[in-house]
Structures are given as C-alpha cells and as structure tokens.
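What follows is one chain in structure tokens, specifically the form predicted on its own.
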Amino acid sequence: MTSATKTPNATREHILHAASRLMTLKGYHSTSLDDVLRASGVGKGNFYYYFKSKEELGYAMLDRIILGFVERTLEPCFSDGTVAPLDRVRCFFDRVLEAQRQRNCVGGCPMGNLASELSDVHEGFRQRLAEIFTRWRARLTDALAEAQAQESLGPECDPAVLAYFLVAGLEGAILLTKVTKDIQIMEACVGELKAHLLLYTRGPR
C-alpha cells in the first residue's frame, strides 16, 4: 500500500481521535464541529470529505469506541474457552478497573456517558448503544450459565439477572469514580461485585 492510500485513512482516524477525546470530556452536544476542526487541525472541506455531518461523525466515533472496548476489554477475557467461566468474569472486572486506573479517573465510560446524554433524545445513538450493552451483558450471561452448568454456580442464581446486576454495578462504579476522581471507590466496588458473585459460587473459590 502506498503512502497516498494510507493518508486518507490516517486523516480520518485523526479526526475521530480528536472528536472522541473532546466528546468523552464535554459530551456530544457540547462539542461543536469547530471544536473538532480546531483539535484535529483539519479544514472544513477535508472534514466533509470523510463525514457528511456531525451525526455521521458521532456514529463513526461510537463504532470506534465500541470496537476498542470489544478488542481491549471484552474479548481478551471471554474468547478463551479453556479459562474457567467465573475466571473470565473476574478477568473482565479487572480489565475495567485497570482501564479506569490508566485514565486517572477521567472521562468515565464513553458508552455510559453517551447513553446518559443521548438515549432519550436520539434514537439512532440509543439503538447503537443498546446493542453494545446487550453484547456485554450476553457475554456475562453466557459465562455465568456455563458456570452454572458446571455446578460452580448454585441453581438459585439466574444468570441473566445477575449479568444485568453486574453491568449496572460496573457502570455505577465508573460514574462514581469519574465524579470523585478516586480510584479507591472503583477498587472497592469491583471488590464488592466479586464478593456478590461468591454468594452463588459452589466448590473451590
């Protein structure tokens, strides 16, 4: 591939990176197109070559955020079927916690931020966000159901309900950590979620 064919992709990624950074901190509505142009150093004509509108940019940015979440956080824990299912769940908790440490408690969960801001006012964003939260919950549900089938989780556990609880608990913990700028809150909440999981665990813990 020549440099000429690489440059357009690099420019598009540069715009997306600048927009993601701004919208994570300021929100979608509070980030103007001019903000994105200033942060990326890209002219308006160049911008419209890659994106027809701010909305199209927002969709592309969300797709980029989702892909990063799946590749860096979700799949590394759940793709290896040789790992015990409950260990996959704990791995996921630890990766989410480590992501907040690396961000120094800044920004929170980009998907959660956009869900809070846009789900009631923009159906397109709501549907896309619902899809990734459903995918996230489904991964947890499958792992918990597998653990139950192996009798490492008790029969009183409802994997789907527990998965909802774990997703909600993690999102709430991320929000509190963002507000307080205190990683110890995230650490404590993850510890409590692991302790709650132990309530259903059978056999070696």
Second form
Protein chains: 2
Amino acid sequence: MTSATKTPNATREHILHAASRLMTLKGYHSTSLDDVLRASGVGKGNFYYYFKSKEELGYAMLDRIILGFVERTLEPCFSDGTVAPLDRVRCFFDRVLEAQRQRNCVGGCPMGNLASELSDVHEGFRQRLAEIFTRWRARLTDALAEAQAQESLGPECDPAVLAYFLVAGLEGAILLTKVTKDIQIMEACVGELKAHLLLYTRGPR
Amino acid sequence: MTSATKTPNATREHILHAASRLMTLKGYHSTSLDDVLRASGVGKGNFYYYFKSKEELGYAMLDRIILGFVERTLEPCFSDGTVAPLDRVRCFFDRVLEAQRQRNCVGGCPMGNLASELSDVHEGFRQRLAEIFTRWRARLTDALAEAQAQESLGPECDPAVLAYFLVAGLEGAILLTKVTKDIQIMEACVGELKAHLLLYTRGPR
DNA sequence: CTGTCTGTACCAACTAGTCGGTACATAACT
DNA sequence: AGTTATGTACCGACTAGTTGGTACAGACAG
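If the one shown is the form predicted on its own, what is the structure of the form predicted in complex with the DNA?
After this comes the whole thing, all chains and molecules, with the earlier chain placed first.
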C-alpha cells in the first residue's frame, strides 16, 4: 500500500463520493445500493459497517453536498466584505450560471432535485433540505440588508422577501435549463434576476 | 347512450386517474405498477391490455396532466382577449398561487417534479416536458408581446426572455414552497414577479 | 364462434438489508 | 517469548419482498 494512505476511513469516503455522484444525477430512489457499491468497489457487508441504512447514507451524502455547495459556490462570493454587497449577489448569480454551463446543463441543482423528489415523501429529508435553503437565503438576506443600510437598495425593499425570490428564480432557472438543455435560458434568467435588483436600486447603478 | 359521456373505456380512465394522482405525489419511479393497480382496482392483465408498458402509462399520464394544466390554469387566464395582456399574466400568477394554497403546499408542480426526476434519465420524457414548458412560455410570450405592442411594456423588454424568467420564477417558487411547506414564500415570490413586470411597465400601471 | 375485455398465476430481475465468516493488527495475559 | 483475546475492516452469499412484465384461461358481448 502506498504511503499516502493515511486517510482514516478512505472506504467511507469512497462510498460517499460515489453516492453523491450517482444520487445527484439519478436521484435518491433510482440509485440502488448495488449501484453505489459497484461504483465504489465496496462490498455490501462493508457498506453496512459504515452506514446503518440507505437512509443514513442519504443524510451523509446530503451533508457532503451542502458542504461542497457552501464552500465552492456560496462562500467564495459572500465572504469578502470589501466587495459591495450587491456585487456579491451578482457574483453569486454568475457562479451558479457558470457551474451550470460547465456541467453542460446536466444534473440540475442537487439540492433542488432532492427537494423535489423527497419533500412530500420523506419528512426527515424535507426538514434538512428546508434548512439548507433557509441558510442559503440567509446569506443573501444579509447581503441585501447590508446594501439597504448603505442605501444602495431602496427602503421599500424587504431583503428577506427579495432573497426568497432570488433563490426561487435561480432554482427555477436551473430546472428549466436542465429540462431544455439550453444554457441560454439560464443566461436569460440570470439577466432578469440582475435586472430585478435594479428595481430597488438607488444611487449609481 | 347517455347524452353526456358514453364512457368509452372507463377502465383506462380509472388507471390514468390513479396514476396521475400517485405519480404527481410520489414521482414516476417511486410509484409502482402495483400501487396504481391497487388504487384503481384494476387487474394486471387488464392493465397490460390498455398500456403496453409503464413507460407508455407515464406518457399518457403526462398528456393528461398537461391537458388539466392547460384547461384549468392556463386557458382560463389567457383565452379572454378583452382582458389587458398584463392582467392576464397577473391573473395567471394568482391562479398558480391559489392552486398551491389549496393543495396545502403538497405536491409541488407535477410537470416540474417530473422534469426534475426524469430529464437526465429518460430522454423521451425530457423531450415531452421541454415541449410543455415551451408551450407554456409561448402563451406568456404572446401576452407580453401584445402588451409591448400596446406600449404598456417598454421596447427594451424581450418578451421571450421575460417569459422564460416568469416560468422559472414560478417553478422555483413552487419548489421552495413545497420543501418549506410555507405558503408565504409563494406569496412573496408572486409579489416579486408582479413587481418585476413593473420594471418594464410604461404608462398607467 | 369471434373479438374485446378481465382476473389469476406466474416469472426473472432487482430491492434493501442480514448473515456467518475472514484477515489482520494491536493488546493482554502467562 | 508465546498465545490468547479483542476490535476494526472487509467480503459475498443469502433472505424476504418488490419490481415490471408475461401467459393464459375465462367472461361477456355481438
């Protein structure tokens, strides 16, 4: 074995990696345990050593997806306080658009997909997913509120409401892009979302 | 024969009715044939007399869903030419919101759900779903273009692009409402969508 | 009798999950 | 030292139940 195999439980990681990939592509129900096992090269007994059920694997995979989304997409845009708050939001739009372009309109939004598949069918997943969207929206709300405090957003705007709408707009755009396989729709929607910000914009735009 | 409906093949209708209900709630893959059979009280042999596969049932169910959506939601708003075009659009928003309220945030958008579940996994369904969204958007585009011709929408607005965005906004709003089970989010998003129209609105609003 | 329907029995493939058993490293006891 | 025990990591056959789909015999009309 190579010296680099210091990894504490590489097997668990293998499983999670394969599961995330498959489930974000095919969904939770349509990804069988055997699919995951085949893709990760792990035996069944070994799987049940690390996870007590498929459900628990699902939860772990969800945590992994969230982490990836937060680290790769959300934080890079919102962590830099020197950037103007509305520009942080715009940066985020562009990043989501770019991600969609890179994936060739395949896969859609992992969180949106799971939300659509499981919200009405599995309360545990629903709650976790709702929490994710809330956290996501909170990041946007904060930036919008900051913009409002700086008077680059009008006082008639409710940052929380606007944040909901922006999340919804992005999710819907991703879905439409996924089903039509046409990235231009994503571009159009991001353009409209940016224009929507102008609706409340005061001062230099 | 009764004057109203002769019930040409009631069994087929029973199956379709049960299938639509179950599949819009639980999704295509998670609805088994036995589920449909149990719910409709139809035997298996009988089922395969009317449908040659589950896939074909899915297509038929999709057609049924579309028809219902068009007849119950789309047409009532857009068929009346005497209503101002932008009011037709607003009426449509309200109708979608109302539908969501009546269903207690359960189920989401049948077409959106199927799009999310099947777009990357079943090309046949993807194409049909893409076509639906296109037709839906076309209805909006026409109304918006008419508004533009009447100069109640500014010339800088691209009706096709705006229509995409409105569909995306609605789909995203329904998804967010489904996962959070909070109708207020739907209301907020519809409010923002209406506000978005104002962005391009000229003349008396 | 003939063609349209319908129910029952059945199939192979697949599902999540369980089982007994193995390999191996570290520790504990003598 | 030697050997006995313990915990971790792993395997693949197996179970019970479900999946979509088929075969076929009977019913019921014209």
